[in-house]
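Only one chain is given next, in structure tokens, and it is the form predicted alone.
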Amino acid sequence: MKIGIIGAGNIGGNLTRRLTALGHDVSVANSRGPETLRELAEETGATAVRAEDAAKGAEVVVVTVPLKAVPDLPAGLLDGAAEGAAVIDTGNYYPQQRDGRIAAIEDEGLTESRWTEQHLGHPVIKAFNGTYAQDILDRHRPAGDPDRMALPVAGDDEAAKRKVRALIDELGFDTVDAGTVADSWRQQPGTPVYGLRAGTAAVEKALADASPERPADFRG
């Protein structure tokens, strides 16, 4: 499968490592240009590209950049993606630590992923946002393993969600359907499922136990 990854930080870098190892055709980009990704490309066999080229022909596009950087992504970023492409949003809102206050999230009640998809002009599937980057490399397990972790996945496009859940299964993790993008607050920072290393039943319970009240540490 052709996959584009926009953002080569901890999550983006480790997804590049695992997905290339699984045989996928990965293009990876960051904000500083492909020449800065030479080592990652040599290590993994991925193709380092400019951000505006990362989605070309891709069936899955992973957007894994700081939330404050989403509005600065190139216009038409997803125009060249394959028809029916699934766009994964791994982002989180950290107003005090990194992103500053975003009024649409704080005052209008938009979920982080709804705000992101409005800027991208494309539906997104929220996944990997509460996953430790190192776990992508170290904690994958075969299907049926009692220690297999489960990841919550939220989104409005059911076909895209199925595609993302199948890819996560291939990466070695179970998934739990966390509902729509409007429901994705259940997996935002400060919720019980955020950073949870557990199986399906525990993830389902954590999602059910979430409160819509954003914790003080994650308010601007």
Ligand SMILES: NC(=O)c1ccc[n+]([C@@H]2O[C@H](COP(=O)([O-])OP(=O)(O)OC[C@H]3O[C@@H](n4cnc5c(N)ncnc54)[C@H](OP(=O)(O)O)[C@@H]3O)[C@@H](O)[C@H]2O)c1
Given for the second form:
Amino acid sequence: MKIGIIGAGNIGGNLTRRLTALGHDVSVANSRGPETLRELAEETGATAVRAEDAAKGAEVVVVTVPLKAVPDLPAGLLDGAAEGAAVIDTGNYYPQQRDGRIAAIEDEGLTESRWTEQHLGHPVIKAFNGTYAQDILDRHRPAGDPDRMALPVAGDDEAAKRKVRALIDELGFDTVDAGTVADSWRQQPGTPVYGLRAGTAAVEKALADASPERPADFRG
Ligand SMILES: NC(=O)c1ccc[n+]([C@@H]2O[C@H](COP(=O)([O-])OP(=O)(O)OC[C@H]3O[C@@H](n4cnc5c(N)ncnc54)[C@H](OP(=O)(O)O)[C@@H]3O)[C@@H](O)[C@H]2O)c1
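Can you swap the form predicted alone for the form predicted in complex with the named molecule?
Below: every chain and molecule of the assembly, starting with the one above.
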């Protein structure tokens, strides 16, 4: 499958490694330009491209940049994506350490992914946001393995969500349907499921146990 990855850091780099290993046709971009991604491209066989070209023809696009960088992404970023493309948002809001205060999230109560999709102008599927980047490389397991981790996946577009859940299964993880983008506060930073390394039942329980109140550590 043709996959575009925008952001080549901890998460984007490791998704590039695993998705190419599975045989997918991956284009990957960062902010500094394809010439700075030569090493990753040589290592994985992915094609390093400019951010504005990363989504071209892609059935799945992964947006995996710091939240504060989302408004800086090129306009029309997703215009060339394949019809019905699923756009994965891995982002988290870290107002104190990285992103600064975002009023629409804190005062208007937008979920982080709703804020992101408003900037992107395209619906998103929230996935991997609570997954340690290294686990993408180290903790994948075959279906049915008792140690297989489950990842929560939220989004409004059911077809896109199915596509993303199938891809995550291929990557070696179970998934739990965590509802819509409006429900996705249940997997934001500071919630019980955030960073949880566990199987389906524990992930379902953690999502159910979440409190809608934003923890102090994640308020600007
Ligand atoms: N690290 C984790 O374990 C982890 C786990 C789950 C979720 N997340 C979340 O996933 C997101 C990405 O995290 P990360 O740790 O992978 O970040 P990271 O290592 O800091 O990498 C960020 C990537 O985004 C690129 N980028 C920044 N601004 C850009 C722009 N305007 N256009 C194109 N590319 C741009 C950077 O490119 P340059 O280097 O060229 O600037 C870099 O390749 C964050 O929201 C984070 O909270 C992280």
